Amino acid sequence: MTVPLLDVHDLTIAFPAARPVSNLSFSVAGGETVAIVGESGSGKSLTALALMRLLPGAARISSGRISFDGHDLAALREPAMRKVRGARLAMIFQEPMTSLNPVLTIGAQIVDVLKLHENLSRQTARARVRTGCPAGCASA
């Protein structure tokens, strides 16, 4: 049996007065695509935010386990989690108006992501954005 790339087991997300996600379990194998679907307010976004360790305000994971590539995400310190988030594990938001800051150019926002997740200088990140050069290619 293959070890799943992502394994969520009995995940419960709680707020002080509610538990919008209770005992959720699923696995995702490498190369597999999975979509989480459900009614508005059913906990889809909270589940994705929990995987990324980006839960808002008073929300917390009250029980369960999230494993990614054999690592317990809850046990990772924030610098290690930052290396996973964006580079290996990402969330694609449905609403573009909540994904991008309208005050900043898209290029500037991409530069910030490259600096944070790939540890690039601002100059190198800008060059990659200008040329459309993907990770690992030589920048001009």
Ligand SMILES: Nc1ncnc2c1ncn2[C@@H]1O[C@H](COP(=O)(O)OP(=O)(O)O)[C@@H](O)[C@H]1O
Given for the second form:
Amino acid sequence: MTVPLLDVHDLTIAFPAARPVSNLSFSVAGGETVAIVGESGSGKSLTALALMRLLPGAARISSGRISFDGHDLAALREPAMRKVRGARLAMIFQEPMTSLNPVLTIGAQIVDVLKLHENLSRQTARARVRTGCPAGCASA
Ligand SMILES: Nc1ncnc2c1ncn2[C@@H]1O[C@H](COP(=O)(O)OP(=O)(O)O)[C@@H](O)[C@H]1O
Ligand SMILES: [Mg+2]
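Given the form predicted on its own above, produce the structure of the same protein in the form predicted in complex with this ligand.
The complete assembly is shown below, putting the previous chain first.
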């Protein structure tokens, strides 16, 4: 059995007076796309924020484990987490008009992120956006 890239196990997110996410488990393999679907207020955004370690101050992970590429995300110090964020884990926040620029194509905006976080040339970043391949796999 292959080890999942992302493994969320028994995740519970609690506010002082509410527990919007209870005992959630799922995993994502490398190259796999997983969509989490649920009604408004069911905890999708909080789950994504927990993965990014960007939960609002009043919220805490009261149980569970999030492992990414073999690392326990809860145990990473903030400087290490900052390297993961953006480079390996990214989030497009709700309200796309404030997170994406409507006058640029989505591809151009992803190219900008790759140039910034991975120091890629524009040409390499564009190839990566077109193929979805990490560096080195485009020629394989
Ligand atoms: N900062 C917050 N303080 C208190 N409750 C919150 C906060 N953010 C979200 N919630 C509550 O947590 C629940 C899940 O919210 P959310 O993850 O945003 O849902 P979804 O993204 O699925 O619509 C909702 O009931 C919401 O009201
Ligand atoms: Mg949401």
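Numbering follows the first chain given and starts at 1. In this text, the rigid core denotes the largest set of C-alpha atoms whose superposition between the two forms falls within 1.5 Å. Owing to the predicted nature of the structure, the values given are computational and were not obtained by experimental measurement.
Exercise for the section: Align on the rigid core first; then say whether the Cα of residue 114 has moved by at least 2 Å between these two forms. Expected result: Yes, shifts by 2 Å or more.
Practice task
Determine, after fitting the two forms on their core, whether residue 129 shows a C-alpha shift of 2 Å or more between these two forms.
Solution key: Yes, residue 129 moves 2 Å or more.
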